[in-house]
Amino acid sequence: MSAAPVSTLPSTSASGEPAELAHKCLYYMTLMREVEDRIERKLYRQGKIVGGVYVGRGQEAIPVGTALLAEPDDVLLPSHRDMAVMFIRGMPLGRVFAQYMGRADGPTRGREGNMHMGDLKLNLVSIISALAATVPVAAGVALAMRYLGKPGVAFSYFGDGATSRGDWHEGVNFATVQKLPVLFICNNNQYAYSTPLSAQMACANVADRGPAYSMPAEIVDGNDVLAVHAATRRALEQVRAGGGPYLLECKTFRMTGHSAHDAAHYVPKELFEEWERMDPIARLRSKMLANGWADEAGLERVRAGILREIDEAVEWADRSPYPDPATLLDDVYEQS
């Protein structure tokens, strides 16, 4: 079986040049949105994907602005709305589509036709559906890196609703007591499924939970990728210097239902209209044009190139075989 097509992704090393950084951020944000659009609005509706589909439309600035600063030894634990983390760490597009289409060449070899995927060779820990459950796992990852003498940081991604669960608080408490190298990244998209923020926590901000654990916390505009990138850099300087965990609350909005089958009738229409005007991709494009970092023709060429990459990756995934039923129990039970 041939390998998945290698995407022509730009280098992931963070640049100090604003224009270069902006181009890199725009590429990955656009890639994430177009991949998820193909998955949710096309392949899912064509019946080529069976199961739940969850996307991060409107939240692309958060995984991009943070993950671009990850070092090779860092371990990333993304949520179901952080697709760009996979691409930044080197997951080929073809393997992602094969995963969703239940094919043997996906990261789980057809065992899970959904977003529960990772690759430990890329230091990517698979998504856990109970999102807060990744927080104690991230603390454990950071503790393991300390024992092994590795310099990495655990990037722990979760939503606002996760911070109201007990395992979130247990994981954060352990990480802060042990002063572990963890960057906690909250995608505060205002809704935990259908529950608005005001109905699931009494404090005004997720960041308000940080001081209870003597953990530094910062609020950042989650729809401004350059602001997210700058805040992440500040946080990582402290974490890498041995200062213990740091909490970043990225304010954003979920521009879709909880999943592909959710029409989000419970969200006031005016909220969608308000946040549409703050779309992170449109904001970055406008900034790039205003600063002379790009022109319209160049930006359209970037998007056209991304669409070609996606077309090739989908074609490759569609040719990938389904898993052999004879392998159904492989890696489930210990073989003596």
Contents of the next structure:
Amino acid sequence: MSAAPVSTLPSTSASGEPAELAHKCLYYMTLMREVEDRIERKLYRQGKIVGGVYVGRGQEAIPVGTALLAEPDDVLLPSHRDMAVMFIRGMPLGRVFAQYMGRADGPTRGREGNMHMGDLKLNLVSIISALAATVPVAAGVALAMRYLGKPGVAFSYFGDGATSRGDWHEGVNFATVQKLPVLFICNNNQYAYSTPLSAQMACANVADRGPAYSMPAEIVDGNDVLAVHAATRRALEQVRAGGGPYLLECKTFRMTGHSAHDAAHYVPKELFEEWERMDPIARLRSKMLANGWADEAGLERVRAGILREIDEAVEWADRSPYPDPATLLDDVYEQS
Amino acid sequence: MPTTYLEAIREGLWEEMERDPNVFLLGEDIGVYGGAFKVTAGFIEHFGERRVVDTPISEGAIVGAAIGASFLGLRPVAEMQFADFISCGFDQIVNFAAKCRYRWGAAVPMVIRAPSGGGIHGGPFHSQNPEMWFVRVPGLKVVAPATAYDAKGLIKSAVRDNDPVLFFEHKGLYRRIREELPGEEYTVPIGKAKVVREGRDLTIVAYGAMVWTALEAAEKLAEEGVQAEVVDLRTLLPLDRETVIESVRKTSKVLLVHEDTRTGGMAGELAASITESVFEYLDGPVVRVTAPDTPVPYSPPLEEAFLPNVEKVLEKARWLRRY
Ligand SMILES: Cc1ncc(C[n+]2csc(CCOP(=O)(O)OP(=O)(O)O)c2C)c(N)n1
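Mind pulling up the form predicted in complex with the partner chain next to the form predicted alone we just looked at?
Full complex below, order starting with the chain above.
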């Protein structure tokens, strides 16, 4: 296998902590947006990606604001709308495109598609398609951390709909009873496929589920990356200090259909318009410009750099071969 | 106008809901959205929210609630968004629904519809054929139609059945298969296989999407002067061994085909039944064409290698023919 391209952070010229953080956040949010746009609006339509495509457009602040606070020992279990988590943990861009295109150089070597990927070397656990199935797994990861005397927190990501599953409740209950170091991160985008929140749960907020488990729970504006980041920092302080699990509910909106083949006619148009005005990337950009943390030309250069990175990564991925059918039977078990 | 496999299921459900006010639907995104595959599109508008229930993402609750509702005389038809997620309702199905009648005399007239099967590049979690997880569970009935005619007739029988029926509908057939269906009402009995092509040289047994693969292979074999008989199982539990055995008695050679993985698959059970009852009629080994024992891979070349197809059936059929 040839070496995969590595995505790199641009160095920021701005000084001071908040400005630096803002630049980092903007970089990863833009990267996620542009990568998913390339996948959904170009590669998928060109037929280079077969099967389902799910993106996190409009929700980028959540994976970015949380995962930027992950330490190397932390283990992240992203959901299907958390692409940026992959990049922040060091998954190379080219390999992600190769994954979507079913190529041999993707992290699952063509066995899996879309966001269903992981890499334990990067402390990234692959999605289990059955929603919330990774919630008890996160509890197990945290249990092992404590057992082995390792520092570290399990970041457990899921959507609002996933909290209806028994697995969610079993995993959260186990984690809270055991006071395990788990940060539960809900992207409440208000729809689960076509099902609005009101048909999903009787309570108004996912955070309302916290008290039932004696678990601290906090609601944060999921379209404000700096707010998500600050809330995550507070939550992690408690979790790392041995306070047990913490639930962070990030309110946001799914700015697409459930998947590339869903036009989302069931979502009132006004809701899309309302949330479009709260786009997390546009909001951060305005803030950076207003605070003098950046200028238009500088931000455009960063975006142009990202587009170049993507072009190169797609080219690299497109050169990656399809998996050899002769490998079909490999790795069902450990190879002796 | 020919009817698709998908429309046939829809029509069957629609007719049963018109016929019996106690038939109702529940599942994720089946109402307002009309279901992930649009099988129930238009149902909520016609039958209302009382009879078309959009549920939270809770397969355990969907199956459990269907069982509970059936105790009071309702006839629930539950939809799994993908058959793969039936695992999340497994306990309710295998430990409760399947055993109610035997344990305490309670009938569970429930249907669970489960879109299954590969060939759509869905990867390991959206392509499985989980029928054999359930065929091993006495008390359940398991149905897997191949044609639009049978899909309609069997869903109607499933709704009327007084035992829990798992209805595996193949996603790959939804819009691929079109047939003229009778104008008048009909049902297809659960537990009866069907000879869908007559022949004297060789029997091919299949179910679900593989019936079409078997038929296509049989066409090619005919060009080579080999008359293959094709048996469509239609129901996997209770299994119609007699129709299979009858055919083998006639042809003396048998090829068993399924899209499901090999070990513990339906072909193994059939092979045992055939050798037990008509061993002396056999002129060759009982041969299987199945998917290998791996998860269903995503990438097209891998999935192609995984799935049985006409070429693979032909290769084994020719070999068996020469045997
Ligand atoms: C157990 C299970 N049932 C059904 C599905 C099909 N499905 C995939 S995503 C989805 C909606 C998920 O909603 P939510 O958890 O809110 O996450 P979102 O997609 O909104 O980010 C459904 C029903 C599934 N993956 N797993």
